[in-house]
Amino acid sequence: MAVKQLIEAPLVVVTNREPYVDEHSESGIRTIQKAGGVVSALDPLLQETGGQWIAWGSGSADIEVSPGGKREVPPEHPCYTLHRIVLNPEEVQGYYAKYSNQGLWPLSHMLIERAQFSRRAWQVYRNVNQKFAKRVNSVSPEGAWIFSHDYQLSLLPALVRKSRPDVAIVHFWHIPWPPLTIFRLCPQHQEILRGLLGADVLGFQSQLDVDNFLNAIERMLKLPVDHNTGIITVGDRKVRVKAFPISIDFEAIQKLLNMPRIQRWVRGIRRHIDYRNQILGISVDRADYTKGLLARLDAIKEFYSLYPQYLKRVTYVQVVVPSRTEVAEYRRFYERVSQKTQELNQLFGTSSWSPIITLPHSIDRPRLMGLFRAADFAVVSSLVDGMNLVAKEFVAAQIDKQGVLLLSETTGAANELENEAFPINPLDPEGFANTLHAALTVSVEERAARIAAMRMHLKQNTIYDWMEDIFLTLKMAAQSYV
């Protein structure tokens, strides 16, 4: 069933991050397409069916290209219309910097002593929500589909609810919802919960964080929960709770493996490695705490120390693209990484041979997928994800089905894939070393059957089913109050 045949209703997107950015350059003003799962689905659905997309206009050029805050896109060929939402400074640090990122985010990824809440950062948070909220009534249709996204948005769906009873509303949380002991933690647990209950339906990535977002409901809100329908009775309203585990297109990644200047650079690299009899590494994270990115580094240095065979033959290639770089917290972090980074590479490295070699930077699309096709091994080491699509992107790109794939059994990924990748424990560096020395071990022949059973799940289960059960089951909910 294709995605557009289910959507019976105008559909309005609204996320904290917008598909399409103007920023000023030396040349004028150029118009850059964001990438990431979400947008790389959405933008394509709502090029076919038309309809309205809400977000924070970031971009230097963003409100001098849009007469009224609204921005036809794609530039090129407009198909629906993108409406930026203006915050001032105090609002991004308020809102997005300070209770989103340096509140939520460490406390929904149960990391307790990086949590920061004030009570003035809340208040911000609360208006900005509003100031999403009133877009969205002001542009939706009559019966819409309201399509919100993740933790910045907590509030929108009860502040949308309140003045337009007749949309839809499904909210997706994109990232972990912590146990009860830990969410409660929030000075503002209540009123988040309240926010969510706006929706119709509640997307989590997991069956465990359903679990822990109806055990929240229950005990602290008191309202009726039945645990095996996932569904919460709020007044004469019931609101339907739902794993919907976010994946990839695994079919435009094929393409992309397919052009053939990213073949040509794939035969490169495999031609460097084979030559001199080398094994590729390779992590693609963003600076961020979360990944576990000096854990990782602690357990490469126990791999070289434990198999110092490995030396001048394992290079790994870490991508660490820095994030949030106006807090100074995640300065700091990124900084921390480069250090120790660098330490390992004047502990183990040679004159013509370093161990860890340092992208501080993006990669565009293409390239990074060749880089994955061509690498013997990937490693992703949350210490705690929602889902971690990079796990499923080297898996899509694994064509020749040589790598093996090092997975942290705290991501949502693990849930889907831990049956063939090779499950680490981001906390026990020895432990990581020793699964990593049995990865690389294995035969060509298990490497092989490991990878095609993963790819073989990821193209049965790409991001467009994920959208068609996300919808569908919106539907059913849509239905149930005609």
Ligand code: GDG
Second form
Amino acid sequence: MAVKQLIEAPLVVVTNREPYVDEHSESGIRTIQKAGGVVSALDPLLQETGGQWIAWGSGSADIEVSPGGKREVPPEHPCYTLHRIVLNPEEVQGYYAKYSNQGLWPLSHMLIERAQFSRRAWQVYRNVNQKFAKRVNSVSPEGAWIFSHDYQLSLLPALVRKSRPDVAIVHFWHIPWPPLTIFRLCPQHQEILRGLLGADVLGFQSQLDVDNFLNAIERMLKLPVDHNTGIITVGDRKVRVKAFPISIDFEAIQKLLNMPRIQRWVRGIRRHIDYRNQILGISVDRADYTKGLLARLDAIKEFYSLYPQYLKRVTYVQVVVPSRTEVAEYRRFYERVSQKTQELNQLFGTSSWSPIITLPHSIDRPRLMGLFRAADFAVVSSLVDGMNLVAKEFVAAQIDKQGVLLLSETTGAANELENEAFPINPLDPEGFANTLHAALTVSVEERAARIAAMRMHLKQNTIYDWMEDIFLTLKMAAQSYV
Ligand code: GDG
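Moving on from the form predicted alone, kindly provide the form predicted in complex with the ligand as a structure.
To see the whole picture, the full complex is given below, headed by that same chain.
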């Protein structure tokens, strides 16, 4: 891995979720490897370089198998140390369910009416960030590179900086950074900004997020900002703020699709679809209101009303993975999606055809990629999304270059794919329906050209390029500022 050459110091990764979870099951304790984009990229890197990974130990058997909070991973051939932060139920509620997911998450996605903050939750959030920081401080070797992540750990950079001036810190914010007037609504906006400024490098998904963040710093903290270089002066330190659009492991997806069992699965799906002269559509999301699932159902209703010729012709599969079930609002949201789907199926369905088939659970990654390959179209309809990796994965999996991507204009992915994807506004159901119709009627040649252009872009901008850019920027920051 080329990025390995760039790593000049011991690495310490800090995330809310852990890369390996130990769970009790009927057959004993099972270790589950988590497969999100960041984990899939950083786990192989740490396996090569060694190092430490600090995360909340959320599995039911995590404590049991981690004496002193430590576990060597991967279990079958240990290469690095996973440090598990144990949180009690009150901490999980205050830090994770409330402050992070009912406060910062909706506010950052500009869904201000959903955002709820409480001082009690803030206290817990701060304490848990301190807990993480304490562990970072105690396990980080001299001069380590700390790579911390996201809105759950916004205070960590400054907390670590205070007692460990020797380390270099990069913090990556995976979700959007909202405009000034919205971020101001966070009662602890000053503390959060100061917390993040403990980093040497701050990464966001897009230039728009960077600009919003720099504006917040300038207006709320009155610190000098150079908008051209993205450098903030904080006393005698400099903080570099930059857009690093996250991406996917393009080659790994090609490899999954070459697995004989996946090739058989794709052929089976296609045979079924072609035999019935159907069109296969897909969407894959966590059951999260930011992903625009309800708006999408409105658009599908509009689509069948405006274009009844597609009744009984489209098989649309939505993978809806339950998410953040600790939060009551998410459980209610999941119910609403199920109910609305049922209503739509009742309205348009026949005894032999349902407009929407829901897979209400996670499916394994190779099959997911197989579904992407087999599909004729994919819909990503997020209201707001930092990036959206599903859009990129769908494109990478389109080996046969026959599919079209409908992509919400308000995703980070649209910044890169907007010329070849079909742009949709999730809040315009008629426009959305018209675009779906337009996308399904473009020529085979045009589809192939669009997919080929997007695939080329993703092949040249992978998750490894993302890491390389981040570590190179950190290296330069560490050299020039310290
Ligand atoms: C945050 C930001 C940003 C989904 N269902 C299954 C499954 N997935 C995988 C997808 C994809 C990942 O989960 C979801 O990534 P997204 O990017 O769509 O969304 P978030 O979880 O909201 O992530 C987002 C991201 O961080 C990275 O910075 O892009 O904007 O919100 O990889 O494939 N994977 C499997 N089975 C499923 O059923 N195996």
